[in-house]
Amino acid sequence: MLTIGRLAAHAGVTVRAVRHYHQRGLLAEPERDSSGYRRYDAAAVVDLIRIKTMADAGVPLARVDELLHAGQEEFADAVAAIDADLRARIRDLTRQRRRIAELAGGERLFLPADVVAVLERLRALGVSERTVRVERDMWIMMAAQSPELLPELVAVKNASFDDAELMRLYLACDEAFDWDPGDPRLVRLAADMKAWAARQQEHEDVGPDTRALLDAHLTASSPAWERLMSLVAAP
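Answer block, the chain by itself, in the form predicted on its own:
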């Protein structure tokens, strides 16, 4: 007869694991002997090895007892079901790993490649990372709210890089981020922006709710930008 420690050693588990299997009702718990110790026979070793083998194979403990007492056909069906569940979990984990890997790509996790390319063009132009992040967040909102418009919006944005005056204004707005809202340069910048806008043709835009959300994001980013937008909107 074996002590709990010897039983655990024979099966390659810890004493704690044996007690856990007792608590789960997977391994029969023998009566104590006259010395107050539990003694285990060879059948307990076999049962414990079977429990450990199934647990190591990924069988949920909640199903181990079922398999211990199943017939051959029932056992095969149960194992097939467990295998299908494991394969589904593996697929889920594989998808999660891909998503984790995409995190290394930063913006690529949230935005399509053509929008990420726009942000890279802004960086190459010399736009600060702070302003690029503001624009990135706006693209995320547009992609979520108006995905059907995204290709045209990207095309318009890419075409704007060929407009030297617009790029000058964009860089000026980037610089104005930290200006005091009362800075007189904002008045001149707003006048230049209005003059440029007056020369442009209408193009597809997001809906009014999304536009309001985008404008709110801009004004919340910088007090100077909030002042600049009010000047541009003024008649």
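The term rigid core refers to the maximal set of C-alpha atoms that superpose within 1.5 Å between the two forms. Treat the numbers as computed from the prediction; the structure is a model and nothing was measured. Numbering follows the first chain given and starts at 1. First, how it differs from the form predicted in complex with the DNA.
Once both forms are overlaid on the rigid core, the distance between the two CA positions of Leu26 between the two forms is 2 angstroms or more.
Relative to the superposed core, Ile82 undergoes a C-alpha shift of no less than 2 Å between the two forms. When two forms of a protein are overlaid on their rigid core, residues whose CA moves 2 Å or more are considered shifted, and Gly58 is one of them between the two forms.
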The other form holds:
There are 2 protein chains.
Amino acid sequence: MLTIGRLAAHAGVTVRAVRHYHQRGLLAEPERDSSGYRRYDAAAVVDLIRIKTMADAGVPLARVDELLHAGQEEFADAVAAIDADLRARIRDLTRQRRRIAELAGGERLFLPADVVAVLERLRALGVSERTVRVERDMWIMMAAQSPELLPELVAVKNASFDDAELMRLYLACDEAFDWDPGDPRLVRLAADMKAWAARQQEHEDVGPDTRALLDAHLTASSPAWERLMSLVAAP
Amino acid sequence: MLTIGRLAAHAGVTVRAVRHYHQRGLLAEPERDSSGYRRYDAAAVVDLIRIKTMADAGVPLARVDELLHAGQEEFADAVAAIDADLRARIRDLTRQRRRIAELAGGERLFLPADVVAVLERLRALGVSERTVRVERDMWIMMAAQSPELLPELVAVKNASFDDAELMRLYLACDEAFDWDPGDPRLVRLAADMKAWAARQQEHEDVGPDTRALLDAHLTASSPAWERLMSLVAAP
DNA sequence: GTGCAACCCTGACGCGGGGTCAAGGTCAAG
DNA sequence: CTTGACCTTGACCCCGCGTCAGGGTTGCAC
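Starting from the form predicted on its own shown above, please give the structure in the form predicted in complex with the DNA.
Full assembly next; the chain just shown is listed first.
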């Protein structure tokens, strides 16, 4: 007769696991001796080994019992299902590995390389780090909301670097970041921006939802910018 | 200003997840409006997307915060550690897939093919299914306790099929299974077994622990066998 | 006899990443 | 005024055990 510890040792599992299997109904509760200890016979070792073998093979405990008493065909079906599940989990983990590799390569910016390049061009232009961060945040939002549009947006942005007037406006906005919202220079800047916008043909890339989000972010970044946005939006 | 639902939608996560991130301290709790609703700004969207990106890449939530504020080097180290963990988990799952494939191939016997073949030989010899099952259980125990000895044990067993006297004894034991323990034929059988054993050289293959377990199993299978064992063990 | 280590018992919490009620308060539209 | 879609907190659930906590038992040495 075996105690639970010796049973567990024979099967290569922990005592806690044996009790867990009892609780799940996988392994029958044996007789108790006078002091309440469980007493096992050799057949229990075999039962336990079979359970352990299943568990080690990735069979969910909930299905172990069913499988132990299944016929050939059900058994094969169940095994196929479990294997499919294991494959799916491996696939998920593999995807995660790809993602984390991208993260590591993305220089902690959580952005694809071409967007990082855009931000570099802005820095090279003389834009302040503060504004670059706001721009980065907007790219993060755009990437999350319309990843399929991202390449196009990057292309448009890169093309915009050749628009000297736009670049002048961009740098002016950068400087305007911490002006007083009542500063009269904002009115002129807004007028210049409206004039520039009037010469552009419309290309509504991101959805209105995303647009609102981006605007909200700009607005919240600086009181001067908030004023600027309202001036530009006014008729 | 965004409600929690709209924030979650913008980042592509569930409302429950956002609240969970608050609870874990990953995402700062925002202001509440007059009725207690959380009110988010666009910056929260960026924060949330960064968290989600990490989580999707398999970063444990407990390390997300640390990583968001880590420097280049720590970041790289942490990413390497996480990737190693992902690889380990993939390896474990792959091992499970191999194991379950073996299970499926093993005809639900949880035993390697050569042992299955031994059992087949016994059946062919005319041994009852009942006894084959006892034998199978003993192989399961031996396989679990000393897997490294298994090939040798199988070889010895296969060789034993050529020992005509042993086979006669084996079949006699099979028949004796449900004799009355007081049956006088058991005494003769035990004597024959002792005589056979005396002619054999010792080869103590499995450990004494396993030996005791196997004996216990035989003893528990049939009262007649229990008697037989005690007769053989007696001086 | 007594001390001590090594067992055994039940019960309960913890992990990770949230899902899923429950029981109510709030808001916008018709 | 109602309806349905939101929001709030709180609590339990999943899986496969690990790990206490707070006891009782056994066996061996002194």
